[in-house]
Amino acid sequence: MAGAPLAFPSFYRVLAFDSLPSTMDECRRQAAAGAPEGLLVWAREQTAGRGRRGRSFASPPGNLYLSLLLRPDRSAAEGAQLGFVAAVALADAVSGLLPDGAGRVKLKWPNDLLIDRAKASGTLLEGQPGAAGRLDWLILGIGVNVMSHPPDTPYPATSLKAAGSSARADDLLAALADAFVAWHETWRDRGFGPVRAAWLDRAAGLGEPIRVNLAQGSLEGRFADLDETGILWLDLPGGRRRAVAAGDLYFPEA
């Protein structure tokens, strides 16, 4: 296990690898052994990461990957609220870090970070029901590319370096933790409104033609609004609105 040379806030308790398969996977069996809310799980490198849906995720070090163990006890559709608290401050963090970060950084539906239009994180939720309907866990798993990026992806995809930035990994996890204790008590303590309102401020493709990838089909229209539990809706041809709660958002030019 790696040292944890860095400062958080009391909210978290960090274990730090070098490697790991899985940040995920360890921090799901520190949740089912009881482990309470603010593990967080930092590795170097995975050897076995994965993204949304099964797909695997390429880990080499130099970049940031984490997992955060939160114990909501809300229902499982407010708990999915917390990828959007997870996202608003990661744009906090990283537009801190950038040259001219604050009008280069948008936030892509339901919650990855893209910076001039190029996707540089992706964040995964895993949930586990407890008892009367309410989640006994949910784990945040965060990767971002900080020193590199992987070609040849479906969506154009960047880093931090690429984009212009110094920072390293250990930088940019002390300021996501900073940011994403704030909006954390904020959507604890105000509900999803200020959370919604933040990442309306920074959506990518708001009132533009996109298309949303489903586990079946396609759907092509406009992007209409983003609800009060974070369905996004679409506007699609001849008047009608669908709401979409979960999907691959593309823009025309991806």
The other form holds:
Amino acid sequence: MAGAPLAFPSFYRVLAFDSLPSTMDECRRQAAAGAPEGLLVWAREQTAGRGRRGRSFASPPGNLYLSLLLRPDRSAAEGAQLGFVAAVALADAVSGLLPDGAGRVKLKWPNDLLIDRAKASGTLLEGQPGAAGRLDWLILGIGVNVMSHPPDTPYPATSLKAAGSSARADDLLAALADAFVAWHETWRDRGFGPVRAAWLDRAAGLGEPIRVNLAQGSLEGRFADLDETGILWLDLPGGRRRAVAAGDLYFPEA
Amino acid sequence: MAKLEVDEALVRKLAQLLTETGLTEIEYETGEQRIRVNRHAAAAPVAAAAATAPAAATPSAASEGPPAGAVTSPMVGTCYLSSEPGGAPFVKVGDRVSKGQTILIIEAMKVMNPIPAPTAGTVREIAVEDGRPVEYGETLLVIN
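Alternate state requested, the form predicted together with its partner chain (shown: the form predicted alone):
Zooming out: every chain and molecule, the one shown earlier first.
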């Protein structure tokens, strides 16, 4: 245990580790054993970090790696809104730790944090189906490049440090924990509307030409909107509009 | 938009809103078209277009119910038949599955949603391809 003297809102129960194979695996184990919402598994490094679709996620010391257990009692489709809740919270937390942060921090659909258009975080959510079409739980996994970022990524990467912040992983965790609680309450009490509006305010590439790489093939068009379910709408050449629920966004070279 | 063209994406979106909100009917009107989507007692949303242009009244969405034993998609997303690219599939045609066993994953907005078998049985058909988009209510596979 790292034993950091950080104070967290009462929503959380924090388990801190110097090193873990994967915060997702540990959080899932705890969830399956009945842990309540708010369990936050935090590791200072991961030795077997994972990204989307089994990709490895380099996780050296100095960056932030956490998995948060949520039990929203919603359908899986509605649970997807929590990825946007997390994205908006992360944008707020990082904005406050970065010189001129508000103008430099953007969100890349659905929930990547960009600083000066370079990617500084990765988010992965795993749902667990329960009874009657409801989620039993949803685990929100977030990795943020605080002190370092991987070279040679398909999308240009950066870190808070490279962007001029003196914040450490602990500082970001504290700021993110506060921001997430606030946005989570907004979502729970007022629904997705305010979260969607805040996300759109911070959206990179809205109204601009983008490319979306799909599991098979890719699409090019104009990023038209984010709808009430979190789906990205793309205006294709020729006037057709296409819904995108899964894919990786790329913006043209500026 | 050409006046005889059905905006399939819009109809799908309305159908999805219908199921999410629990409403039985949504009517949406623009200058040239009026689209009404309503839900009957069946589990799958039925899209009916009552547009001013008669040719636009042909719904493309499910007018036939899914086959018996069909497992339908609870959301719009991309479906994966294995836990990672190149990995062994969760199930194959002919496999016996137990209730609750993961049969595939649907990704939406970076959320990975394992889809459990609703009953024990034998996989008779896999109706979707790995890495392809799926719609709400679309048949994923058939178990009986």
